[in-house]
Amino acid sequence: MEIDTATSRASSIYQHLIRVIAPRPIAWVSTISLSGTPNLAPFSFFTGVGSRPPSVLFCPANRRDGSAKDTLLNILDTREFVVNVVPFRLAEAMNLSSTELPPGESEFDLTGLQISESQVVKPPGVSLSPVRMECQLMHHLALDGGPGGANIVVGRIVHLHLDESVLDSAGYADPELLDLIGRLGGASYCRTTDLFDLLRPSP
């Protein structure tokens, strides 16, 4: 199969990289609106972006009408977000904080979740989350506008918590007891606890 993209249907090629860029991670981003509404909401086009500075990147696509999601609209007012990750066992409730709700509603409501008050940033964090990065916004950029408009997001990482139940004896996080969950295609994901390790070749 080849596929032009540039004559493609943009929700056919969205079908068809959710597929091959896999596994994806999960931020699952807390936010506050300016009149004090936690938000929070899961995003699987998600990466580190380096240690110099510490960041995080995450792409928050524009609703099915167009307009900007309210994870977008809180940082743009506020500048700061919190990217919670996900274990397995907050997988079901991560997949319900996905519901679309009007805005002034907020998710933790919906999914029962307790807040956490952040040490640096407004936004809560997700209290049964091992590992949240309070972010403060380093750049926006809207890629598209319209349904499905991509916008890019990286904010600096000014603090970072480490549950102490994650640890492993050199006091960093273990892959297998973080247990998180990464995306697939479709209503797929997977688990970080079937591994396996590669050494890297000597110079």
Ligand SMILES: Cc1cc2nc3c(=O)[nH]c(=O)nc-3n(C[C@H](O)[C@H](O)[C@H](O)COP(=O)(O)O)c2cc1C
Contents of the next structure:
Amino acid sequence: MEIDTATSRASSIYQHLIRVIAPRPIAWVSTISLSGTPNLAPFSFFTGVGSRPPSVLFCPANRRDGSAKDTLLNILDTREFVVNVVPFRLAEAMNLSSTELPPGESEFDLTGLQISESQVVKPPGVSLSPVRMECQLMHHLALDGGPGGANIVVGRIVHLHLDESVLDSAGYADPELLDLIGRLGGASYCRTTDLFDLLRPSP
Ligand SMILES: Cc1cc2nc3c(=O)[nH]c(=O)nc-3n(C[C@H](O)[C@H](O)[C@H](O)COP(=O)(O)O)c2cc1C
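Mind giving me the form predicted in complex with the named molecule, seeing as the form predicted on its own was just shown?
Complete assembly follows, chain above in first position.
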């Protein structure tokens, strides 16, 4: 099958992309509104950018009515957010937190998840998430406006929290202890339980 993206519907292209760009890590992004309501939502169009500066990016698309999601609005207002990781045991709560609530209501209340005060930024993290990246906004790029319009948010990681429980003897996060999930297409997810090693080729 060949697809001309210029003449295909955006909703159909989206269905293809979420299946073929996979598995995707999930940024479980917590923010806070100017009036103090904590917000939480998952985003799988997400990746690390680099270590100098320590940085991540994720992509909150506009809603079907063309409005920006609460996560993006809060980040543009406060210039801060936290990326929490999602272990398998928090998969259901993560999914529930994707419910679109009115701006004054918090997904922390909906899910019953406890907040954890951050070290540097104002938005709290998810207490049960073993890794929390506290970020300050570096760039916001709107690729298109209106319904489904894509946005890129780039954040500088100003503080990194790692629970002792997921560290190996060298002090780095161990994939088996983290037990993170990834998102595939449709309603499918994967677990990081089937691992293999590859050594890098020598020059
Ligand atoms: C696993 C998962 C991944 C998601 N990834 C994205 C994404 O990359 N971009 C996006 O705009 N929405 C994504 N969503 C949908 C948002 O989480 C959802 O629209 C949420 O209600 C946004 O919340 P907010 O309005 O509080 O920011 C994802 C949902 C799930 C369950």
